[in-house]
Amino acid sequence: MAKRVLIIGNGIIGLSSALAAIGRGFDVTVLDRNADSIENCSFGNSGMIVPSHFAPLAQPGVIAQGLRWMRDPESPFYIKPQLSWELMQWGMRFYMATNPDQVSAGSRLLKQMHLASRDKYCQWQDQGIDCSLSTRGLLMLCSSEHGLSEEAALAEKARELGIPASVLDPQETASLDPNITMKVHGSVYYPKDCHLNPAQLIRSLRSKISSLGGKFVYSKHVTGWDEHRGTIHAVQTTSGQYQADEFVLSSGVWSDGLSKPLGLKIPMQAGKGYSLTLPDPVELPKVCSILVEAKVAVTPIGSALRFGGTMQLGELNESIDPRRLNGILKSIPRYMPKFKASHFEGIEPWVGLRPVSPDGLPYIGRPRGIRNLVVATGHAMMGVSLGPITGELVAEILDGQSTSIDLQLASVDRFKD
């Protein structure tokens, strides 16, 4: 009989997960918080796969400029100052882990990972997994001098790590994608990158797991664990128990709240995030890009055109800044000059939380102490892009296998000592 697996959590990483647990034999349950008609933290996100983000979100010089960036409401980076014990040492940690070591150890890791995804979506495609991939590139789009030479000496670390990347001046930019009117100082080219619809994603892996056989049990929230001597028999819901021979606990910004009746320690905050997406744009790129001193990402999906940003640290809600989204909209005609905001006006804006870690890199594998379960979470504004070769490691994981790649970097227990 075929081992059971219960997957807690139905984004992107837990139905890649349940897709390559399936593959290798389990009988799969995947069981969600939400109701099948919600829309989580995957679907409203930029849709990139991104090997030129390999650098962790800690590194250096970032605190100071999000020290900078506070004092601007509508700045993409805000955390909301408050007595919070848990959002200190979150910020302790995220400061040690900027050292210039763990750094350069840490972009080896999402390099590979990011590669690996790249490649795992080339295949899904061959198996009818249909996400409308596209395999253009990806520019980071330069407003001054400054943002250039930095992306520049980035790109350089990229290509030192097997990355390919080209520094392009404005006319080359233009050339790239005339598609589109650019005001820029210049862009770095990544051709690996790429970009796909991730609701078509979402519901075509779904699809793709019922027909094998998989199962999905929505509108269930986790209230607590059957777990004696390091071994979970069941998860306690709202309605009822379930019960499992493995468990993979991948539940983006809940994971952490859901972990700590087991005694672990996987400190997340909430990334809050905002998209906005024009049906009918004045202009179509055809290549995804990032307008790099404003941090928003500019993604077309099919004939729309979906503009996302922010990193809004300590709100475990969904409510929605005006400020915040002023800021996107107000950044996108220094670098695109025929979009207005008044093209917006109308426009319904989503929200996702990012769980985001302290060092920037995701949690993976079997915690010490419980012999059945797998965690995989934290991947912050990765999900997408990490999402299927997360799911692969967690499937070699419950196989009892050696993982692929190294995942000591993403120990669940890193931060428990």
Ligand SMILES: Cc1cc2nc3c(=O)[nH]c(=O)nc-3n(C[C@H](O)[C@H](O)[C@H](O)COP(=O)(O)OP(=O)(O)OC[C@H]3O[C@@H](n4cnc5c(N)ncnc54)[C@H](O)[C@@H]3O)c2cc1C
Given for the second form:
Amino acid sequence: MAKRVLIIGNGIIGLSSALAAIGRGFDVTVLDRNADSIENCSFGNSGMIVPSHFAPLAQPGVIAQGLRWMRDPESPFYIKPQLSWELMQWGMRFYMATNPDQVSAGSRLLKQMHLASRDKYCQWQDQGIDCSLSTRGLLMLCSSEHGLSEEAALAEKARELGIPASVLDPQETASLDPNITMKVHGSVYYPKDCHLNPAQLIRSLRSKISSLGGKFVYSKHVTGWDEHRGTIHAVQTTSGQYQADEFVLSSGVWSDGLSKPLGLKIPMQAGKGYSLTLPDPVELPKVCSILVEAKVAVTPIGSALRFGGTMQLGELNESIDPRRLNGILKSIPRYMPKFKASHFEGIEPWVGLRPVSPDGLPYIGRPRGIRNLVVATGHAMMGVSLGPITGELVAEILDGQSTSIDLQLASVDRFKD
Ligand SMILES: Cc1cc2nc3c(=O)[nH]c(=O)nc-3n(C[C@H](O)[C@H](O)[C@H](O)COP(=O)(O)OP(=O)(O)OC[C@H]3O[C@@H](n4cnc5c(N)ncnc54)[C@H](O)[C@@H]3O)c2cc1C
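What would the structure be for the form predicted in complex with the ligand, given that what you showed me was the form predicted on its own?
The next block holds the full complex; its first chain is the one shown before.
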């Protein structure tokens, strides 16, 4: 009889794991607390697949920049000041992770994972998982000379790692995407990056999983574990228990709290972000882009155009800060002058909580001391990009194989004292 796998979390990580586990013959159930969950971080994000983002979030210079941004209420970064030991510890770990050796080891891991995921997305497309994948690349648009010189230095590192990247002047940038009027100092073009429609991806994955015999259980909030001597027998939910042979914890930013009763330590902060989607934009680019200084992602999604941004750390709630939204709106015309803040009147903002680990790397693997649990979470700003390969790695672990990518840096126990 096939081994039963219960996957907690119906986001991109849980669904990618489900698909890969079914492919290896497991009997898979995905459980989520939401009803036919669309209210997770995987639904309204910017949908970019980003080998360009090989550098982990924790890197030299980020803290100084972050402190400067803290003084500006419309800036793309904010940490809610609070007396929280967990947040302070998270900050200390972030600081420790900015040492150059750790950053370059993390970059090698992320590069490998992004490129493997990109390949998987292309395979998924061939297997009928339709998410409107576009492989046209990504432009890092710089409005300042300083921004361009920093991005050019990063492009150099990318090339050293084997990720193609070209630095473009304003004319070359414009000719790459004539559909959109741009006011830039220059850009870096990453041809391996892609974009997709995240909501379509989630729906398409769900229907593929169902068609292959995977089951979904909605509206069940996991509240605890039935665990004895390192073996989990069932999860307890708000209405009943669910048994399985193997369990996968892929509950996004909520994984930290859920794993505590098992004695795990997977520090995580919520990185709140927003997106705003214009259904009928004044111009529609073909290539996705990032407005570098403003940290805003711009993604064409069918005939609509999505703008996503902001990283508000330390708030596990979905309240909206209008000042941060205003910061996004104000920044757009600085790069794309045909857009005005008034175009966004009446557009409902979407909010998502990124699961952010202190060192900018995900947690993937079996924790010490629990025989039948695999953790897969902490993908921060890159869950879509790293989803398919994460699912594959989870399935390899469930299958008792050694993983196709070395996951030592992503160890679930790396912050356990
Ligand atoms: C504005 C914005 C833009 C982004 N753009 C990109 C991008 O372009 N590219 C990219 O790669 N990433 C992007 N991201 C990041 C990406 O969205 C996340 O990394 C990813 O969605 C995380 O997926 P997940 O499956 O780990 O978590 P989630 O999608 O949050 O799913 C977790 C699921 O677990 C369920 N759950 C939690 N607790 C319980 C419980 N107790 N019981 C039952 N179920 C539970 C939740 O209901 C939820 O459905 C962006 C994020 C934001 C906010």
